[in-house]
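Given next, in structure tokens, is a single chain: the form predicted on its own.
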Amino acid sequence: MWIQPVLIISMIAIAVYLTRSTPSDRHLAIRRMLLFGALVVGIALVLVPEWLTAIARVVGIGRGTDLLVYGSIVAFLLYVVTDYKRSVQQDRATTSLARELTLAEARIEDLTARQRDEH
């Protein structure tokens, strides 16, 4: 069966990109190149169901739905991973964003203190 290496070349190479540093404009073009490929194929699969059987059969699985099955699970672990990605920059923004607000209150207050013994 060619379907199982690829599976498991498919989880290893999302695991990499879950161990990765922050997602760029790079990485942004990417994914949304493969957004668009993954929308043509599935229009396409869409309008001829025999492809995806045919592909099936290719690489060693009997039936269609069956590789359509193992592709969503591969599609929905990279999902899950680019979220958990993008939710752990949003709080590191957030943390740093009050961070700097705190300080700057801070030094808002010190200001006002010198001022007013100043006077």
The other form holds:
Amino acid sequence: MWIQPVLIISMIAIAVYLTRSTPSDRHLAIRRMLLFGALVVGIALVLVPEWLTAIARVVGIGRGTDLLVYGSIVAFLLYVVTDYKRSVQQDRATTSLARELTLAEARIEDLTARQRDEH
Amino acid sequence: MQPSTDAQPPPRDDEAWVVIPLYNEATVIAGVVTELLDVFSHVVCIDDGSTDGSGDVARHAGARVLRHPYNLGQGAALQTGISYVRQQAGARYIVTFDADGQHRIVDAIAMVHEARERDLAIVFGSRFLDARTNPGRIKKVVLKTAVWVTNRTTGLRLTDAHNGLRVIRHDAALSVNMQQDRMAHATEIVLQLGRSHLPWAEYPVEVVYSDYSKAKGQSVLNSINILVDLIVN
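Can you give me the structure for the form predicted together with the partner chain, which would complement the form predicted on its own we have just seen?
Below: every chain and molecule of the assembly, starting with the one above.
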């Protein structure tokens, strides 16, 4: 089955990319652990697909593919939420940065205007 | 906009600084600034990344213009203006005013007067305290919903939430630190001013719905954005 190495390599690639591009130490550690876990599980499931079906039976879902779809939906929503939160944080940071820039510029303008008035 | 036709024009107010968030209002901003400068010594426009030269127009009209490097939103512009004015010596009141000419200057004057006379830290303009303003039925429902949300979240009892005309005394302005860049700031500023526990009141104002301000004003759909911004953040 040539799909197995393709899937495994792309999973590793995504995992490496994600762990390298996130800020904040504690969250980063948690994220790396989760990613590592997901990676191991992902590889295991690619190698032994029957496990997925077995797990699905245990949790009361008939087919492994269904479990995969549900898991993907949850993971996707998790991603949307964390990404939204992060973009809000970034917006706030850039807003305050832009504001400080505006206010600094205004202070310089006021200062030069005052100096011009004094002369 | 109607020119102030009062019999005795009051002297220029040196203590009340007018703050105007400005975004692409080049056709009307000169008139608004000129009329305000008849009454107030200091008019500060925050050019929020306008692409139609609004900032230059306002500057030529005599306003002090601060410039955002790009468009951040009305709430962000208002916060920049408030942050700027509270650093200015002699600034005792901040009057927030919309750029599109929907507010009447006589109302702003009356509200500053009210703040001084009754020693109020905050005066909110309200279009629903008398019958002068006619926003139309749909807009009224939207505005009343905003009022309801605002009252639920802030604990104040206002009759009008999203009214851009406010008078904020220097001590109350210190408690304003808005994070909402877009329109939900109107609720946020009420929340933060309310937490200051300083004396406040509402004052009846007229909102002039010209064809221009109707075209520029918030759409009904945008109220959904406001609601989501308020709930999610």
